[in-house]
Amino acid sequence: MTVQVIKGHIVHAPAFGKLDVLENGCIVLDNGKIAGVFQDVPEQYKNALTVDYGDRIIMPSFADTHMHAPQYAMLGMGMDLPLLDWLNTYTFNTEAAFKDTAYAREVYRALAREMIADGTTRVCAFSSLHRESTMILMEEFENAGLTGYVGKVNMDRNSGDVLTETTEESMRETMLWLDEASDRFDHVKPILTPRFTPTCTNELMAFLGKLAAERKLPVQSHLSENTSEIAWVKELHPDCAQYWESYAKYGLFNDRTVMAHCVHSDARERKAMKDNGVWVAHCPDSNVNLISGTAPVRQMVKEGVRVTLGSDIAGGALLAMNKVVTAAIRASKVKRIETNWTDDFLTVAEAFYLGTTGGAKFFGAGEGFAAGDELHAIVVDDADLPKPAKKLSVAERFERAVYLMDKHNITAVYSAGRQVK
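In the form predicted together with another copy of the chain, give the structure of the chain above, and only that chain.
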């Protein structure tokens, strides 16, 4: 691969709330990296290999910064159950099944393919506690063309009978897994994954914090998802004034940390996230399905907290990230209703930013289609969407696609500079 020109209508979000629309523009790639976005092909690239997508829209692909990969097997199930019953009836039993590596292979292959088909190219995923199946998940993500992080889950207490490990097992398996996983794949790397404070002993947390610091590893976990969880953490860590401190005291709360939910994070907790550079994975569909609450997303953005979007399958029942983007818009409108129509809602451009650039930055990318970044993009064919009453602008078509597109509308996907669909 050397220089390549990709032509079409280019739409991306180079800043929160800003949408750049270039009709009949082009992206020039140099060895898969973005050399620039241009209206016309610059003179020096006139003879480069060109792919012309014509009237189709080229936009950034999505980043899903929080999901439980094994729970793909239970997508859309158990939604009538309270959180603890849901965990005990479905979640822990489902994850326990991933001891079976053949089953893991089958489910993870289907998951990876569906994610690429839906236009998700960056991911931060929880596996189960099983080391071997975690390696399989990483391999299937890599093979399908996904990039990002996968974590073997650590959980050595309060995890039910079917899905638990001793502290010693958890530490040993984590070390073995890191040895195997760290350099095995080009695009999928390990991330430390204490499930959440209630399921991890202090000893395990201390071990993980030390490991994170020594090896500069990223960390993912859950924070302030619902009120009873917060109360539980308070009981477990009476020395911590707030939930986040139960991570911070072990060195698990810094600018390599992504924390899912943060629904009930008050001003002090939000300031701690901002000051520590922690990333928030807002999971709007999960927060509604599990009746967790309505996250203060706009408030977090305004205060400078780094907000990204997660599908959180299977608390969330939507895997396709364009649907999670619209779920974030809807959740923000619910927040507006809850605040007696005072909080602003997220516009399409704003929510799209969170689902693309917002997440992509956690993986080291720049803003929108930034020069120097490897290309992560989808090509959208909206020709089969309802015929409008007048010719639509590309910006209107973009907005409609975010709401309506399905995997069959996504006709090409680029991930880390390679075409993977």
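Since we've got the form predicted together with another copy of the chain here, give me the form predicted alone too.
What follows is just the one chain, with no partners and no other molecules.
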């Protein structure tokens, strides 16, 4: 048995809007799992190996529940275009390059290392449609210390000439990928990934729904991101009153499903998400960049929808999830203005919850630094941030760090109980 004590100022969000601050406290780990959070080291752990981070802040690491890994190569490109034009002009061409496995290795290794450096340890990631490159992404994530899910994208229509697969190819390659990936990695697992309804035929969607049920696999896709997209789905599925039904009718809309965006989800669609246990990946930076709109996050949370945060690179230009947290706060303030100040904005504590605990729960974690969970944490040294005249409380230092910290301020990262930075 390996017992370790980690000391420092501990800040975590055990509930939406609740911030627990413990100055000069400690976290006790038993074989990488949290035995408890304490003000003082309990007597039975006095002789355990101790790492004392002194005046630094220990907080949960981030969960990115929606990202397109190959788009890391095109961060900051096409930001003047709306969604569908952006896809056709930049995205599909970029992803087509991942047929080259050497190129995939180079990009994915850099991505994985940067995510850990930024303090992201849990992820739901889209790969491209290429099976070999998807395996490389899983391998690089595993090697870097990330945990979570990676999906081979399925798309057998409406994706142009450079990035497409036949229905038969999509099915065959998916099965080969699952057989190869399912038991190969300890911390990175497969997730079924129909890109979105317009790029998947009914036959392919039915196949994926059956596969998800048979193998009990999670699912990730997109929902109600853009008004043109919603109209397109209606044309393709005239039997569906709303976008979400194009997934539900194939068994792809349940408590193991993450749907990105949901910008234009009305009360009926939000109720369907709540009733089916679907998780929302709110991607505030992407929604602004691609002129999609501002998601009703406060309303979703009030209604019991489970909301998380995603970078959505490269629609979102922010990979560091603390920046996505602050983007969510700003987007909620815009929503408040849009609703004539009736829809209150997200506080730092609330947005931080969505980016840490809210996302971590999709991966089976408890609330904040919950006993029994494997430790996912970052250690933040804020000594080089601007120094105001008055001495800041730990809570004030935490808020400032969420807004201002960069990767060099993150001096240690723990993922699934392992120190990976």
